Structures are given as C-alpha cells and as structure tokens.
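Below you'll find only one chain, the form predicted on its own, shown as structure tokens.
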Amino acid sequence: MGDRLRLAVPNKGRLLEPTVSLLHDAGLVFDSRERSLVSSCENFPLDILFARTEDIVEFVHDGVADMGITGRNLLVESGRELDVRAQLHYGRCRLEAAVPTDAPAQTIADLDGCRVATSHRATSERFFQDRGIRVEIVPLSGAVEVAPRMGLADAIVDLVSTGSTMLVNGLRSIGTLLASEAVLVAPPGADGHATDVVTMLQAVVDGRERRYVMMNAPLARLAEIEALLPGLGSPSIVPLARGDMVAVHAVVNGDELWGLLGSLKAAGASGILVLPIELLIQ
C-alpha cells in the first residue's frame, strides 16, 4: 500500500449519492461535483476512484484500489475472497425467486426441474446446488422479469427493492436467496489507513442509527427510568439544583425511540430532548 489509500466507489446508480453523502458525513473533504475518475481528499491521505459498481470488486481484488464500496450481491456473485469491513445500511435490496402469479410453485424448493432466468448466474447456481434443487439456469443480462412471459423460463431470480416491477410483470415472490446492501470491502489483512477508514465510516453508520436523549427525572423513580433505557451501557446521571430531580442522558436506538418516549413520560420523565448523533465510535 502506498502513502495514499485508494477507495473505489460507484460512479453512478442508486449507490452513488448515499456513498458520497457517507464520505462527506465522515468528514472527508473532496470534490464530488466533477465526475472525474479520481478525486483526492484534502484532509486525509485518500484518493477516491469513481468506477462502475460492477467493477469495484475486481478493482479491489486486483490491487487497483485498496478498498471499495459496492453491493453485497455483487461481491457474492463475483466469488472473490474479500473481507466485508463494514455494512453500510443503505442500498438495501433482495435477490428473490419469482414465478407468474398463476404458477403452482409456492416455495423455492418447488422450482426443482424448472428453467430459471437470472442475471446473477453464479449466486443462483450455488444457491440451488447447495440445496439439491435441480434447475436449468437461463443467463440473461437484462429484462429478466419478462422471461416467463416470453417463454424463456418458468421462473426468475432478480434483485428486488420494492417489488413493484415484479407486480407490474405479473410475478410473485416465492423466496429470498440473498439479502443485500452497500458494503465496504478490502483484501484480507488490510490495515494502516484502511482501519482508519473503517472507523470513520462505521462511526457515521452507527451514529445515524442512534439518538442522544436527555430528560429530567424524579430521583425517586430513577431506577424505573433506567430500566427503560436499553442504550449503550448505563445512562449518565447528573444532579440538578432541586435535590429530588436528576438529569438523565442516554444513547438509544433510533428505531426504538417512539415506543420509548411514552413509557419515559409515564415514569415521570419531563423536558425530554432528542438529538441526532453525527459520529459514534464504539
């Protein structure tokens, strides 16, 4: 690894904007307005390589880049042995098997003996082989969802985010082969500045999923309020001017917040303040 780390990121598509946002939120300063091949960070020894999402795994495997951000589905499809250093929690989708709405198949196992069209050939073949389901894979590079209607296949395996495209094409899902999201990948054993980048990005991801909650609480009901707070470790307790009241500070999961606030109020908490967390290093 040279003096500067090289991070390959998508140059277009649905992963581009959230990836650039993640890097900026981590405090990295670089020009993302011009879509040149390389953009150098001003405040960290990092060069950002903008590449096709489909090529990023190969860039990292071949040493063109030291790390990369791509979809987990592309990593699995490639079969390359790279480490997933962080799951970034955006670009979520599923690789699903689907059949026409009037087809008899109800589960993936029911596809035994069927023709299955997909652009994810390697992943699909491994999945079916591992489960002893005999299928004929029909490789397609695009428009997979129309394959049953065209008589090319009995079923498909395709990426799904909302499922609306399947519905429009008269298909229904019968099972998930793989759950995918954006991931940060690196060769096994990568260290040095690579570890710093992992820490930066993971801090943003963890911070986005938590909230900092502050409240006033009656001292007599402190144990009850503490029991309601499932955050990181014990909450901080700060004495107030009134001897029968304390301030309670805690970090809680964002998806638990609204189910928690009513219980805190019922336990006597007041003046509840909820703040976002920019970075959280655990």
Contents of the next structure:
Amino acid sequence: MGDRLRLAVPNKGRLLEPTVSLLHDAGLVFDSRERSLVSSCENFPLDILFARTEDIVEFVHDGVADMGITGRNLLVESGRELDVRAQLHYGRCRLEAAVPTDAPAQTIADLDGCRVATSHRATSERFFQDRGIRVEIVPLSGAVEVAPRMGLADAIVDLVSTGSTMLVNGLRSIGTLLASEAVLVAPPGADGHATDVVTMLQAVVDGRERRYVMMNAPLARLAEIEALLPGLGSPSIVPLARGDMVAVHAVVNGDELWGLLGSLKAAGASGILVLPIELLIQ
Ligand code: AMP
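Please give the other form, namely the form predicted together with adenosine monophosphate, since only the form predicted on its own has been shown so far.
Entire complex below, previous chain first.
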C-alpha cells in the first residue's frame, strides 16, 4: 500500500453522487467514471476504493481501507468501534418506528409485546432492550413497509427521509430510534494523511454551509451593521474612497442569510454581494 491512503466510498445507491461531489469539491482529481474497484487521485496520495455502502465499515475495521464514507446508521448497526471523523451533512435520514395508521400505539413504548419487522436488527434490538421494551424482532432484508399489511408484524422500524413511503403504505411514525447522515469513519487514532483528508472534507462541508457577504455601509451606522453580523469572528471593514462609507465583509451561515438581508438594508447597507465559499478551514 506504501504511503497512499485508501478511502472506501459507496459504489452505488443514494450516497454515491453526493460523495463523489464532496471529493471533487475538495479538489481531489480522480476518474469517477471508473467505479469498478479503485481510482487513484492524481494530486494527492489517496486511492478511492469503491465498495458497497453496507460493506464500508467492515473494510475500514479489517484494514482493507484506512477510512470510509458511509451512513451513520450502518456504523451503529455494525457495532464496530470506529471514530466518526466528520459529519458530512448529506444522506440525512431517520430510523423510525411506525404502525398502521389505525393502530392504537402512539409512542415507541406502546410497542411492548409487539412484533416489529426491520432490516436494522442490531440497532433495533439494542434500542428496545436499553429501554426495557419487549418486542419480537422480525428480520427482513427489504420491503419492510408491507410487513404489517401481510400480517408479518404489528409495526416496522425503517429508514425515512421524507416519510412519503410510509404514508403511501398507510403507516404512521411513532418515534425516532436514530438520526443519521453520511459520515467519514476511521479506526481510532488514525493520523498522517488521514488527518489531511479529514481537514479537506470538513473544509468543504463548512464552506457549503456559509456565505461570504460584502456590502457598502455608511460609516455612521457601522456599529448597527456589525451587531447584525455574528459570522466568524468580527467582520472585515475596508475603507472606501468616499470617506463616509466603508465596505463590510463577513462570513454568515447560509440558513440565516435571507433573514439577515432585510435587516442589513434597513441599517443602510447597499450593494450587497453574496458569494459561495469553496473551502473554510477553521
Ligand atoms: P442505498 O445504497 O441507496 O441503499 O443507501 C444506503 C444509505 O443511504 C442508508 O444506509 C442511509 O445511510 C442513507 N439514506 C438516506 N436516506 C435514506 C432513505 N430515505 N432510505 C434509506 N436510506 C437512506
């Protein structure tokens, strides 16, 4: 393997495209069309190993790969002790318990004595055991949402992102067992190039969440405008040719941007420019 680090990533499914975009956004150059097995980065000592999403934790645990990107739900299901080195803010979903719409259960505790169908057996068993809720787990490998209709189970535990599949199948959520998103995992204590990869990917994730905002502001109202801009530390103030005006530059959370623009304008800001941030290294 030499000095090259091996990063295992999904070779298909819903985490594939956002993972390839993340790596490209981090500036890594590799051939993402060739996903048969390994793609070597041209500009960093990193080999991308394309694998089944479900196998990635095992690859990292066994040392076949040095790091991996997979769903947090799969790490929890595996029970393996890997470090989550970065939360990647895509592939968000929840492991939820649901019952037929007309069933009496209102909360997860109401499932005591029920049969629960799931393909997330270990996580579900641990969750119910930890809370002293006695259930019979019916392990299925797929199409879990039809189990109640087929008389196989009283309830299900399944991954949900919008909830529409449950709705279509006449199911009602009664609680969340786990919140998940894509994560970067590594064996405890991994360092060297592994730390560089963490820094790179975290910089993309942090950059995506923020915007760089530039505006002109009357010097007389600067304090008012500064108070509106929490961002990263204090904003940069740049003098302008017109002595009574300054340019204010700040990094703001993307989520807060639209709420902020009206207040900035009301405080006298003009010519407001909003730019994306490619990488943010904190
Ligand atoms: P896939 O390879 O398409 O089966 O996706 C596997 C992973 O995608 C899951 O283990 C989750 O981490 C993640 N995921 C995100 N949203 C959902 C969803 N609505 N249903 C199933 N998996 C999801």
